[in-house]
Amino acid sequence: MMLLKDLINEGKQTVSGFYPEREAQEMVFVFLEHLLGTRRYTHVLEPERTVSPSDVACARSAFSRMGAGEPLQYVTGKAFFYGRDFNVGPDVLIPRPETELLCRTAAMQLREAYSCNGASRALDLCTGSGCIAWTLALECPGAEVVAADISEAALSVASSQDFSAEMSASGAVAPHFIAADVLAGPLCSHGMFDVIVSNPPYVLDREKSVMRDNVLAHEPHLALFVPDEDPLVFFRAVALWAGALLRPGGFGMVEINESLGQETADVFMNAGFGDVSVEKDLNGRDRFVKFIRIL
């Protein structure tokens, strides 16, 4: 047996080999809460609290992985997003807090379409973990959500999310996940949509040099990077999908590279969409482009 407080100190020392000390401490607390159900103050209130040998071994393995740079979310297999725990793994990006604003805005538009038409449909392109698709489905009970990704491994993760209890209580419908290469052009067999959203790859290859190693070495490059010579390739593709599948008056929103806000907006303006605007995230950075399909 090992005292919890000693395990915490050991974890901080191991994880701080890669992360700053304060961040390492937070990661240790979060992992132990995941493993043991403890709180960050448990070792203070219960100084004699012990941890079983099997749990110590599990914790040490996790601390070693985090100390080598593996993200906490991949170690636990869970990421918190929009008030819910999502399954994640190295085949999908870890959901970021900034993307919650996209979900909040799109959900509002989806609910408005439902109140006007008695039904609503949303399409999520490059769905990854499915965090956007599931959030829209759960926040807008009765809405039909379709989500596409080129990666079968990512679709497996997206389909693995289990919100059955919440769905049963609210009447929400699970998203329908489809395999599709967004760059190959729109699939018209799934009908028209009131809302189209996407958080596609948008990080430039040249930006790799300033990224943290825990992202660069562990998160899937397929979902992150675009070539420097054609950084807007996915946004042109989204504009094609929206041109074919977004209902007149329908709403679209994409997450973008902060250094290419106006250039991304121009893609949608040149494609004939109206009310195109660049929106900032909570840190004041250009992070989204919104647009409307003109009647």
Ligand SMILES: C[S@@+](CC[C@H](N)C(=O)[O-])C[C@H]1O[C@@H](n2cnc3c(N)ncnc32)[C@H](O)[C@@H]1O
Given for the second form:
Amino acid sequence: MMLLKDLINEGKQTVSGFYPEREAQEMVFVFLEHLLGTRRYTHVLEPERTVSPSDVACARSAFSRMGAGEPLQYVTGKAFFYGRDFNVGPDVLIPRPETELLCRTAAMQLREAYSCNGASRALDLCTGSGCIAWTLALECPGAEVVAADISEAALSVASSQDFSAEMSASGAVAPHFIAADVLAGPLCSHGMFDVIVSNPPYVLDREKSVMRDNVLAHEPHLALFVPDEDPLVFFRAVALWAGALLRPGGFGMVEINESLGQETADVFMNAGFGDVSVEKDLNGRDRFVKFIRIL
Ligand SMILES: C[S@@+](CC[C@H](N)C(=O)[O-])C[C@H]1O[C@@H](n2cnc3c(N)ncnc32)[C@H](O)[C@@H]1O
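Could you please show the structure of the form predicted together with the named molecule, as a counterpart to the form predicted alone just displayed?
Zooming out: every chain and molecule, the one shown earlier first.
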């Protein structure tokens, strides 16, 4: 048996080998909450609280993974997004907080379509963990969501999300996940959509040099990078899918590289979409492009 407060101190020391001290402490508390159900103040309220040898062994192994730079979410296998816990692993990008803004706007549009037509359909291209697809499905009960990714491993994580309790309470329907190469052009066998969204790979290869080492070492490069000489390749592809599959009046939104706001907007304007605008994230950076299919 080991005292919880001693395990916390050991964890902070190990994890701060890679992360700054405050972040390391936060990661230790979150991990122990995941493992033991303790809160960050438990060791203060219960200074004699002990941890079993098997939990100590499990925590030590997790601390050394984090101390070597592995993101907390891959260690716990869980990432918090839009108020829910998603399964994650090394085959999928860890959902980022800015993507919640895309979900909020798209969910509003999807609900509006539902209230006008009594039905609504959304398509999520490059779905990864399925965080956008599931969020739209759960926030808009009654909506039908289709989501595509090229990676079978990512699709298996996306399909593994379990929101069955929430779904049976709200009547929401699980997304339909399909394997597709978005760059190969639109698949027309899934019908038309009221909303099309995508958070595709958009980090330039040359931006690798300014990225955190642990992102580069642990997150899938297939999910992140595009060639320097063709950084908008996925946005041209999304414009083709939306041109074929977005119903007239339908809404589209993509997450973008902050240094390419106007260039990305131009892709959608040149493809004939209307109301094209660049939107900022909470840090004031160009992060999204929105568009409407006018024809
Ligand atoms: C930036 S991640 C986004 C994941 C998720 N939508 C999110 O917001 O967290 C991009 C995803 O695109 C997928 N991807 C990469 N190339 C693709 C392609 N040619 N066709 C379809 N999906 C692709 C990757 O597997 C990865 O899951």
